[in-house]
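Only one chain is given next, in structure tokens, and it is the form predicted alone.
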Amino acid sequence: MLVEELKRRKLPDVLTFLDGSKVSSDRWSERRQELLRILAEEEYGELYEPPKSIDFEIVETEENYCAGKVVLNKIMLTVELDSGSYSFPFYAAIPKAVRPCPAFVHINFFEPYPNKYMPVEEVCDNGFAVFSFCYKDVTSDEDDFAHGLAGVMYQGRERTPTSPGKISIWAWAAMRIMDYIQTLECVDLKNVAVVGHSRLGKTALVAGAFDERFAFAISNNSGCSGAAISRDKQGEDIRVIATIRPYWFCPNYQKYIDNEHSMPFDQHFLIAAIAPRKVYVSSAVEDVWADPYSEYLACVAASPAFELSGEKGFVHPDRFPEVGEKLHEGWVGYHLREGTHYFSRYDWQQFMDFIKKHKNM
């Protein structure tokens, strides 16, 4: 059943080189570095280069966070660029009872700790640190490139084709908060994961896509150019996206606006590029804006890419996701829950879940 809705939907095989050759176990890489080249050229523009020096400062220390579980500290980053410097405010919660700990570097809305889209309590209370930026901290979410770390991004110079839209420039932000936690000897750095929800969960796929650091990338409920296919996608299209949001990309993604059949991609792409580390797509059977089934189909398509190495990739019934159904036991994870669009606790109780599972040793 599935196999013949991917047929239908026509989508560029992940593991056939742009020359028409098929990818083997051993040229993996190669394919993964084309599969990047066309994602940052075609779609979210190409990252910024890594800052000259970058510098964090702990400006307030709560010792006795959560009932004396939680060490919280609030920490001033500041990079230094070759167009200038700029710096922003993380929070980092570390449980003091796992040392070392995994932890996840959540792309946030919010700045407040906790909120509704973090129960950082819970998430310390399994064990994980929580390491959050809110995204409005570093960059606006707007058409404006002359403010924040975009405006000493770009100082001025127009955008060019190619040049980083702001899910870029908010994946670079979380690839800066991974450098300070390869500072820490209290976090195990080889169970990282980067997590977001829709626009951020998008942001998030492309961090863990671009900087192999991250063990787990983890999208919620992230949709049209993000963990859905485009291609025939029900709800929010290209279209859409690209025209009230087009700032999020690189200006050459106009050029697929009613026009999805031929791009040289699709999302399974940006999933793929994880592999072979683990990614998890999670979905909210109310949310049509982003298409649970398109989600799905994404993650069904980009399971070759797992493969390859000799592991498990998404492991799945022949048929869509029921309600409730949660699918853990490949290298490739997915939920379908109830209700709508919106980040939940249930969310992340699955991603702990997942992690513990698959927990690289």
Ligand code: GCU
Contents of the next structure:
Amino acid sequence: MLVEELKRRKLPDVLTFLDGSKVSSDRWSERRQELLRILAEEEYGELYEPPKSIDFEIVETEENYCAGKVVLNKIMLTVELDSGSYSFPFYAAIPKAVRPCPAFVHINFFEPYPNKYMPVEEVCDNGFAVFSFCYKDVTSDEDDFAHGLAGVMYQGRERTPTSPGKISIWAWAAMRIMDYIQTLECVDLKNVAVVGHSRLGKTALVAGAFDERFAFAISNNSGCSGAAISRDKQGEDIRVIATIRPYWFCPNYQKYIDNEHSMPFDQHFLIAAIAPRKVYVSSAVEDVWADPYSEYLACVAASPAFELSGEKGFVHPDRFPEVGEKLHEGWVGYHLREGTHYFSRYDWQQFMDFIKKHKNM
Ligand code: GCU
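Mind giving me the form predicted in complex with alpha-D-glucopyranuronic acid, seeing as the form predicted alone was just shown?
Entire complex below, previous chain first.
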């Protein structure tokens, strides 16, 4: 059944190079570079180069957060680019009981800490650290490339067809949090996940695709231009997203308004570019704007990239999922939650279960 659905959507094959040749396992890294180039040039824009230097200053500490179980630090991160410097704060909550601990980099909608999308105590009680920044502290969620980190990167220059959109800039910021994590002995560097919800779920997939230091990339309800296949998608489509939020993407993405079938890619390329690391996509059944079925289909279509290394990719039945179904067997994880568009505790629990099951040794 799903094979027919994939055929109907006429997706480009994840294991065929642009020149038509087939991708073998020894050429996966070459194909991954090709996927990243397509995604950068056509959709999200080129990621800015890493900073010349980076600095971290702990500005507040709470030694006995969460009844003494957690150390909480507020840290000011400063990047030095050729074009200037920029600072933004993030928070690090590290449990005392488990060291070294796996960790999440949570690209967050909100401050302060914790908040409705981030049950810090519960995450730390499960033995995970959580590093979190508010995306608007990096650069505004507006069509404005003159302020914030975007202003430093752009220096007043006009946007070109492949200039980074805001999603790429937020993803770049998540990579800088990863730079900080690399300096910590208390974190298990083999098991760091990047996670986000909705527009920030799109961002988490981009960060995970481009930065191989993330062992897991997790997108919650990310929908259009995130985990969901764009061809024949229900709910939001490229016309809507690229009209209302053109600045999330590079200007080239405008070419695909009402023209999804001409794209040399679809969103399964973004998921596949995370292989051979692990990825998780979660949907909510009432989130029809995001389109759970198109999110699920992207996992199906990306699976061959994960199977290439001899691992189980997306282990799923030959039908669309049922509400409450969790698919955690392979390296592509998925669940369909009841309810609406939201980053719930249930979602966090599934992500933690998946990471515990597929932890890198
Ligand atoms: C809007 C937008 C979505 C996005 C969501 C969010 O609904 O259309 O693409 O995912 O906002 O980030 O909350």
